[in-house]
Amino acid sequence: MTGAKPDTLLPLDPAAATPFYRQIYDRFRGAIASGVLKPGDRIPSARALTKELGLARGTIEAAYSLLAAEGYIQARGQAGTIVTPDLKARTPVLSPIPPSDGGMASTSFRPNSILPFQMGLPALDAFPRKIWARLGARCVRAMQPSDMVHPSVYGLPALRAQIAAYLQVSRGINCSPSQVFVTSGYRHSIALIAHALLKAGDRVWLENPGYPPTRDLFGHMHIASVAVPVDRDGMVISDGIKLAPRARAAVVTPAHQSPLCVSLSLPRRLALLDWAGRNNAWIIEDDYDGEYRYVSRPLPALKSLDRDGRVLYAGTFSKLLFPSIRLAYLVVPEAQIERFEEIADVFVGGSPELTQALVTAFITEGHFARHIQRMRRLYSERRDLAAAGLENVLAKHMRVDSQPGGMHLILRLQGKQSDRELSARMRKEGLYAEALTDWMLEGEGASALLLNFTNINSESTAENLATRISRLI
């Protein structure tokens, strides 16, 4: 590994009273205390900083000394000149810096750590990582001239084919290639729907309580978001008519209602698709982790009831395999398919072709269906695991929604407990949580914890946690 490159750390300041060597020192150690630097990175060699700075070899050769000096750097002879290995034992700096006090705005949906209870993250320990590296080594292997041009914008066509004919085995969804549009996420997904059919001032039935950032991405294209109560049977179908009749679009997630888990009923199904087809409105539907039902077989997707061309399904690998692979799908009306292809040639610039063919050969060889049905036995396990241990050590506190699948579990707080101050303990103590209260389009809602249960292994690790819990409350 290389390190940093000079131009990754702060600039010199000519005019400066401080030196340059202590410029540069400084420079190094705040790159190494922010985390741009991580022990056992490789750092530029003196002479290599000396003919890129444009100074004094002495200069770059006193900054590294006083790093060395002081347990910063260590030289390496031929190897280089490294981050201390154990820095972060031994000095304090580096230690990750907790999140703010707040709701929202430290609220991250997509954050990039790994913490017990992080929502959105499937088993890590589970995957099958020979398995990945071996096909990618044979995808790297086969690639020729025509893999390495721009990606098609649509998908490789290939991953679209596969993704088809799963959809139509495991969700009942009858649907060709060319309906299917591969992303680089739900976002993504979202956002190619609103330039291909909404418009500024469109009004959007969204779930309430329901996914932020679908909301933060409406309003930031000046669509408005019209929250439509959640009860034990999923969207209320009826207060959305009241409340909006004339809306173009809803956005429902219909076999684990996120983030409440509730399934979506099949007369509510009925009146949704009954609603859409009388107003030509659209019926977004986010089957995120429908795959994973565990009291009974995965429900059929709402696009598989689709007779009228509303439904616009998106799919994703972030949860089936996971999150850094940026790959999801979505799945258009046969009627669409030449409009979403305008807006993709516009908007789009396509997925590594290298990533979609390696997923492709994953799912050909059989590997993705097992991964799948592993994952559920896995999950189903766990789930009962990790509820147990945290009832177990928290009865007084709090109890464990019964839901029927999902990925996370809910704990709904007694008392007058805020699930924002505590998930915001929580974060700073190194433990993941969503407050309930943050998933609210409006009102407050009951006081709740999201909390994944998918890398938790064991009872007794889901208690440790738990006990850690236990203190902030």
Ligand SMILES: Cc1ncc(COP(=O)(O)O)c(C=O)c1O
Given for the second form:
Amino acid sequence: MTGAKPDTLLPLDPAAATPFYRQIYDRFRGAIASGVLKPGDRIPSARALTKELGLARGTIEAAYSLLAAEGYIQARGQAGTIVTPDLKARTPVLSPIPPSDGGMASTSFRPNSILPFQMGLPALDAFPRKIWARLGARCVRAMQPSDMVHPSVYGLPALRAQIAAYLQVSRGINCSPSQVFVTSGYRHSIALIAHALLKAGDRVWLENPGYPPTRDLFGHMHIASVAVPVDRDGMVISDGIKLAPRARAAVVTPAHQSPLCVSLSLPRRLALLDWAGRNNAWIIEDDYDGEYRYVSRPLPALKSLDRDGRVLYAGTFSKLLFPSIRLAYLVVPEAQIERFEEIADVFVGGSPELTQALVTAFITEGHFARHIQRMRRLYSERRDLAAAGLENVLAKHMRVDSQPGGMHLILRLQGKQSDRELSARMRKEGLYAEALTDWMLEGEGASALLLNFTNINSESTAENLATRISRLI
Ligand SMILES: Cc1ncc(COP(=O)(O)O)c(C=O)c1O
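Moving from the form predicted alone to the form predicted together with the named molecule:
Next comes the full complex, this chain leading.
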């Protein structure tokens, strides 16, 4: 047989929640990450592995095409399939695979805990829960038999109208309610875009570093990610054009780049729109935290400059309200409404109508706009005091990056400290941090910790937490 080591050939676990193709993918990725399989090593042909494991050929092919789309393996015709020879440069992608069942309920990217500095959470103590409870009770009381049937798969009409109005006023986006599709989160929006406009084998520019779930989702759909560098003006569009001029789409976080928090400059916004217009490519704007800018008014969305109908705008209620609400929205170009309705008819079951009615009431009655304004002020304060508290204690070891917006701080580690090791130690001690190097699609990247500040309510709290971090250095 070929160069594959025995681990990848052991029988799979039919009782596991993870499908077979994913188990095979995980094994190869694990073997490559741990060095059992080295760049240039041959792996079994799909046909041989099909026989060996007694599975359908399609299962093995799904795993192999995912590995190939993510750059781990390459098919070399007659010479067989091998581990990508220059994989060294991509080692950050090869971080150890998290166990699929770590005892914690799976949320597929972030744990469902509330730890200090936990990324992705708004200020949980500041959510107006009394108002929410009052509106919720009212919505439940008002429920009629007509509200108990299947919901519209495009979203509750009243909510679509409220989202369109909010986007016009707050993000400068001119769209009709029929362009707004309510989804269950950012990844759902991306999956719909991929189903509607992309196909397996397409290439898509992603920011490097960038939000890991985007890369993982495209990988699963056999869409290849092209890692485009980010500098202080956001994604370097000229590099994208050099790397993959004919890519089908680009995913950007223009307001505050995720995770570096820089804004995409106006010349770059125009260059990106120009590239997309010339190539009939799509721009996917992930505006996950565009409201949270502290040095000036929030910047209008990139979508507000879209004259050619190339931008798909993805927003979410996860940051503006809270993540467990599982409601997000996707604005599609007018010419694509029909295509997205077709896709929604097939792939969407609709979001809970009661929750949509509650959010609609929250917006209509002005609570939403007030909440965002309050949070903008609160986050600006909490950001400053969290940065001060951390700097007071940790200045010797790290430098806090100051950026105009966002919900997390970037702590640049001095010397040779590994962000991965430190964040792993922090998690063991009940603190939370993400390692910037884990967000690299390609290349090593700088060593830094990403720490959410929205739930740090005093400088002394930040100092106490910083003291705990300093003991781990
Ligand atoms: C870059 C980025 N995009 C999108 C999202 C929103 O994801 P969701 O709507 O699934 O909560 C987040 C949340 O953390 C994010 O950090």
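Numbering follows the first chain given and starts at 1. If you're wondering where the values come from, they're calculated on a predicted model, not measured in any experiment. Superpose the two forms; the largest set of C-alphas matching within 1.5 Å is the rigid core.
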| query | finding |
| --- | --- |
| Leu55 C-alpha relocation of at least 2 Å between these two forms, rigid core basis | yes |
| Rigid core superposition, Gly430 Cα moves 2 angstroms or more between these two forms | no |
| Core fit, then Val36 C-alpha moves 2 Å or more between these two forms | yes |
